[in-house]
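Below sits a lone chain in structure tokens, taken as the form predicted on its own.
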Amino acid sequence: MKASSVSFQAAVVFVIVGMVWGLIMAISGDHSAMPAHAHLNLLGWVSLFLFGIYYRLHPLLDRHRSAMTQVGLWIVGTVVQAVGVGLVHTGHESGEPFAAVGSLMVLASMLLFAWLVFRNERAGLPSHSATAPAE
């Protein structure tokens, strides 16, 4: 598998599922996650659609098991992090170390992606395949 397509595939759920919690503060008035929401529309839709976009322009780090790497380690943040900011907004302390925690890994995770990007510019790697087929 593809980082750019676990990215894309990953960006749609997240992106409907952020919209679907928007609609439910909606009706019920209650817009105290919003935070939470905004969090993950930003890191999950946008961000991991951009990873996406990135992975698909370089097809030889697309395959590479480190973009796989920070694909996964930012989707697994992003839950854990809008977890606990949705929580610690809705008046729950327990939620402090998951939103520590997944923020923690998105840091990581986008510090994985900015050495696979500096280490691919760096390399002169062509951007995409001047061999492959046209479809």
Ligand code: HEM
Contents of the next structure:
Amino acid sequence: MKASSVSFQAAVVFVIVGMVWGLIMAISGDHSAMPAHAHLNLLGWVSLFLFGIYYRLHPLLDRHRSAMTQVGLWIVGTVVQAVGVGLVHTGHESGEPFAAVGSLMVLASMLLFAWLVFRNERAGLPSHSATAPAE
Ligand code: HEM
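Please supply the coordinates for the form predicted in complex with protoporphyrin IX containing FE, as a counterpart to the form predicted on its own shown previously.
Entire complex below, previous chain first.
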């Protein structure tokens, strides 16, 4: 499977979970888990969907194993971080190691993405727009 397909599918799952979480916060009036909700939506929905768009625009990179590794690491890191931050902000100190490990995972994933972007941009590999037929 392509990295972009995994990104798009995981992103819509994350945003549905994030929105339900937001509704639960709003209905209950307990906003203490708000930082976890915000991170889940911004890492799991916004960032992941943006990765998917970049990979979809670069078909050679989209099929590369390193792109799939980057997306997989991001997905696992997002879940671990959201659980950890959620626990910490609802008074469970046991969540701290999860928040820390999840944060390091998404940082490592972003460093890998940055490396892929620099390598791809400098190599001048064909992008989707470059291969599209002229009107
Ligand atoms: C059904 C959809 C959603 C509901 C019901 C919802 C609900 C909430 C609630 C109740 C808060 C706490 C506000 C506060 O305590 O000040 C919040 C905060 C937040 N939400 Fe959502 N949310 C939803 C979707 C989203 C989405 C899709 C995103 C991002 C793409 C998002 C990003 C954020 C952020 C960044 C904050 C923190 C805002 C701040 O720092 O004041 N939310 N949301």
